[in-house]
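Have a look below at one chain only, the form predicted alone, in structure tokens format.
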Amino acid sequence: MNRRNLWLFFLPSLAFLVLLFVYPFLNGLYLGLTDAEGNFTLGNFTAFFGDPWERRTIWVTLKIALPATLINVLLAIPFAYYMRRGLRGEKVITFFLILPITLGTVLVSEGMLTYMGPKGWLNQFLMATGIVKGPVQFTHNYLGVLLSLVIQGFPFAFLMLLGYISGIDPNLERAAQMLGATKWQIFHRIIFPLVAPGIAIAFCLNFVMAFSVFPSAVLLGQPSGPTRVISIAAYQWAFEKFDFNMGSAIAMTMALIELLVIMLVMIWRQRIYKGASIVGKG
């Protein structure tokens, strides 16, 4: 196949990429850097960062997204490590672990409202057993949004890390055991550096998903108060105040923050993986 035919082969996928990702990004960037008349301005960004009510959405979103991402990844690592060689009932366990993916964000949120609400099954059980005297506020607050992101994000992290850890040659572990290494030393010096790329990718994907949280923050949080995340701010400016330029500027700010976090994680990944390569060669 010559080079011209190769380009024709990839043309449909390139066109799909441009229409679905490149054009919306460039259009959003253009709107964010212009006013309603199409004149270049940085006023949208200065107005956003100059307003304490709008600016605080960055911190609110980070305060939700970072803990949710860390919980998902840290929980997924031991689960994936324990299940890397298979075990009895693995298919059933995996089914229940990935079930939230099939339900969708809105259905999971509605289920949490029913199960964890003031009159939900969980509160009824806690009060019936005497663990608590009154209903625990699991929803319509920070905790509700955080739990929702953990329930929805954990399966992605688990499946990605399970694939990475399962692909590690078991002979490496056997060789380390023969040389007298403990289980912790095997995990810390062999497994963890080799699975670091998977951890980095799982963290980045979970963070982007959590940082762009919208339905959960509306249904399970307080969208006009403590859990007014940055995506809600962008939505309100674009579709309630009909200021698409300001809404686009906020969306570009979201993208910039996500890109910054991803770059930091990739730098960490490169340092860990490079260290593992040096140790392996030594």
Second form
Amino acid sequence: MNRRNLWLFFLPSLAFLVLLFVYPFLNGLYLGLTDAEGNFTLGNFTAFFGDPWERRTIWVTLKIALPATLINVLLAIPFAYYMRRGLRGEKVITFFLILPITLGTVLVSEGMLTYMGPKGWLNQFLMATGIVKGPVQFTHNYLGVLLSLVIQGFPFAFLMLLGYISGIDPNLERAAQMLGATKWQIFHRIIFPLVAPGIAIAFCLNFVMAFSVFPSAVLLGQPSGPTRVISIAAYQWAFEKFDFNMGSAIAMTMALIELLVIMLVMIWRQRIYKGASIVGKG
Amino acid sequence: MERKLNISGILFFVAILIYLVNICGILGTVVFNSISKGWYSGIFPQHFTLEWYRYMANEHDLPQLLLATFTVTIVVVFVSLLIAFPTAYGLARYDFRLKGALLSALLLPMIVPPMAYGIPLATVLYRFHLATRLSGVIVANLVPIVPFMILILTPFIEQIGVNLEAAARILGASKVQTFFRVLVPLSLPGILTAGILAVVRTISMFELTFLVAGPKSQTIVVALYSDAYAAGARPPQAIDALAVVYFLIAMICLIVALKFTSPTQMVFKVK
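For comparison with the form predicted alone, would you give the structure of this protein in the form predicted together with its partner chain?
What follows is the entire complex, opening with the chain shown before.
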């Protein structure tokens, strides 16, 4: 193939990107900045930020998404570290970890409603073993949404980090050990800096999922109040009140906040990342 | 690798065990609930019945639901392969200026949450009268799948020696012959991997389908959500019966997928 015709390879995917992603996005931006008659206005954004009921959805979402993401990534680091050279039963473990990711939020939420309900197996077990006196309310509140995000997000972060950690050259670790480094020093000075980019990306992708939480916030939370997250607000304006201008404005706000967080994490990654010494799968 | 069980090992296995037990509990309740009769207390239901499946099949047009799900999945996989393959080939074979920028642009739909671009996308699809139709659902589902396919296919094509293509050309094969007789067979493992992973993802894709689907074009996961959302309208056992149907389909796809791939591959990796 002539190098001059190289762009032909990328034509289909670029056309796809422009038509189905860039154009709708710009159109969303345009809709967000106009009113129903098509006149330019900041009215949608001022209405969103001016109304405490709408404005607080940002805070509600961050209050669910940030802890969930932190829990997932911080839990995933030691687990992936422990499993970095493989284990017996690894296949079974990874199979069960991949289950909640592939089955999707809707099924997991539906299952959690009964399993963690007042008469579900979990509460029966907790009461039978005397850990709690009465049934614990796991669903229809903040806790339910947080739990669903952890159940789905933890394996995601874990499998991602496992890919990064198992790609680190084991000789680096051996060398450090021979030179007299303690286990903590090996983790802190060798493994962690090398996995930091992976951690940053796992954090970002987990945050993307948690920040746009929708089905579980509706099914497992209290969508009319404590867990009315920003995606519920955007959905209600666009598809229940049929105000696509306002809906687009909220969706754009959501994308902006989310990209802002990702940028912060990427800046952190730039500062900590020293260079690549990843081999093999890395 | 064998190792002595120490404190961290015990902690690891206990935590993983708690996680696995809860996952099995969540899925087990769905299955048991869907075949139970009058399970209000106790560890297991006393009486079993299949009436909820009959009820669910009457409430929903189940064949239509399955047909829509499979049509969307298969068309999405084929169309996204057609779009992604040339790009993956170009990325694998050539170096050029702005390659990094091009790749980042193509992967952009993966880091923006589906709810954020789904609403503007649905607006556009409604304007072109594609939404609520099967074609609209297919188009919307392409958006996250194409970048995913590019990401998976590129390393597979990188592994195929450039010499093989050159040899085919020297031996007199035309471009079309080289493509179908050399390139496609050699990249078949990559195509299969990308295809089956795309199937798994499309079946469980909720947000985008939910935003653009109509009553005749909704997939099974969207129907399940609508049922669970209007929880009072149907007995919970009937909702769980639909959940089991979805669960079985997703499980079969997952098991097939695991024949070709490893779980770490299912979680995409961006450098």
